[in-house]
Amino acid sequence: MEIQIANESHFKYAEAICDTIAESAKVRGTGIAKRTPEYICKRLGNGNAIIALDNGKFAGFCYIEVWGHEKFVANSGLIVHPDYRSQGLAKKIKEKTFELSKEKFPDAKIFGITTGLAVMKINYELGYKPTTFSELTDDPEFWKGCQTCKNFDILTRTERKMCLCTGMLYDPATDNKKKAENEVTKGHEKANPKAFKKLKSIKESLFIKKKE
């Protein structure tokens, strides 16, 4: 299995990608924004998509879209061909897309909206947190993509505040702050391990007493 950044040589898979996305939505009975082969080709050709191939056969796909002058990026269109499901491929594709997003747009908040529990679980493991739609991009072009979803009327009635999808967000600023705090903690532990161990023991005992 080859999982790689897509390019123009993968245009021939655009129709298969669209068909797989549409069939998946039909089977699940959930709403989903429709994609055309032309739409997918643009994503395949701009270096912002990940494709999985098994000896030349389409196996999976996901792409990145940029919004709000690179303040936000969305990882969208995650799909795995039925022949390759239940093998952990979706997670591998999502991880690759997530890493590509951070590499190309290090300061952008990464988000997605989905009804799929499996995708929510993958997102959560990558560091995404559930959030309200108001925390996502306000770019009208992003929300215009929801017009072909059968649940678009719900989104419209709630003035884009909620729908059947769950919004999830990864904020690099929050993640970097957490990493910095961990580094400081490790530094203290390394500099004076005995004192750190004693302080940790005191905190744990206070926590236990508070619970009691």
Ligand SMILES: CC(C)(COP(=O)(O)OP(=O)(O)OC[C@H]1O[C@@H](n2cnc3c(N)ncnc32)[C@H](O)[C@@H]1OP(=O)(O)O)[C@@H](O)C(=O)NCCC(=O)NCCS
Given for the second form:
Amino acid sequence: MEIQIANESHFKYAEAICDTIAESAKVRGTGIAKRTPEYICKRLGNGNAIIALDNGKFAGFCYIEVWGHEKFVANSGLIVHPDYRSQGLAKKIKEKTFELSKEKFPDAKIFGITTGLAVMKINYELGYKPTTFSELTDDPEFWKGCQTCKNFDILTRTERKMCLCTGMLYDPATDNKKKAENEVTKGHEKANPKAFKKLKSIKESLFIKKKE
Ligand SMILES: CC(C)(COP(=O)(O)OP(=O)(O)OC[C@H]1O[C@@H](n2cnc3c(N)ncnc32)[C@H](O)[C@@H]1OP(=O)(O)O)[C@@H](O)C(=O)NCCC(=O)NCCS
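Please supply the corresponding structure for the form predicted in complex with this ligand (the preceding block corresponds to the form predicted on its own).
Let's see the whole complex now, leading with the same chain.
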């Protein structure tokens, strides 16, 4: 299995990607934004998409979109062909898309909206947190993408405050803060290992319930 950044040589897979997305939405019975082959070709050609191929056969796809002048990016359109499901492929594609997002747009918040448990699980493991739509981009172009979803009337009725999808957000600032805190902790441990060990054992005795 080859998982790579897509380019123009992958335009020939646009049709297969659209068909797989549409078929899967039908089977799931949930709403999904419809995509045309032209729309997918744009994503395949701009260096912001990941495609998985098995000996030249389409296996999976996901793309990055930039919103609100690079304040936000979304990892969207995740699809794994039914022949390749339940083998961890979606996870690998999402991880690669996430890494590419951080590399190309290091300051952007990364978000997605989904009704799918698999996607929620993957996002959570990558460090996304569930949130309300108010914390996501207010770029109207992003929400326009929902127009082709069968639940769009709900989104409109609630004035874009909520719908059936759950919003999930990764904030690089929170992640960097956590990393910095970990560094400080490591620094304390290095500077005074004995005192650190004692403090740790006191904390554990106070907060961790001992097994009987
Ligand atoms: C959702 C989808 C991308 C998952 O692809 P996949 O390659 O089978 O997923 P993975 O094997 O990487 O599984 C990732 C995790 O999700 C879980 N999972 C996979 N499919 C699931 C499902 N249908 N329901 C619940 N959990 C599921 C897996 O158990 C795994 O969790 P774990 O790490 O705790 O074991 C694929 O089923 C698909 O393309 N579906 C149709 C399109 C779709 O729903 N896209 C998302 C739109 S937001």
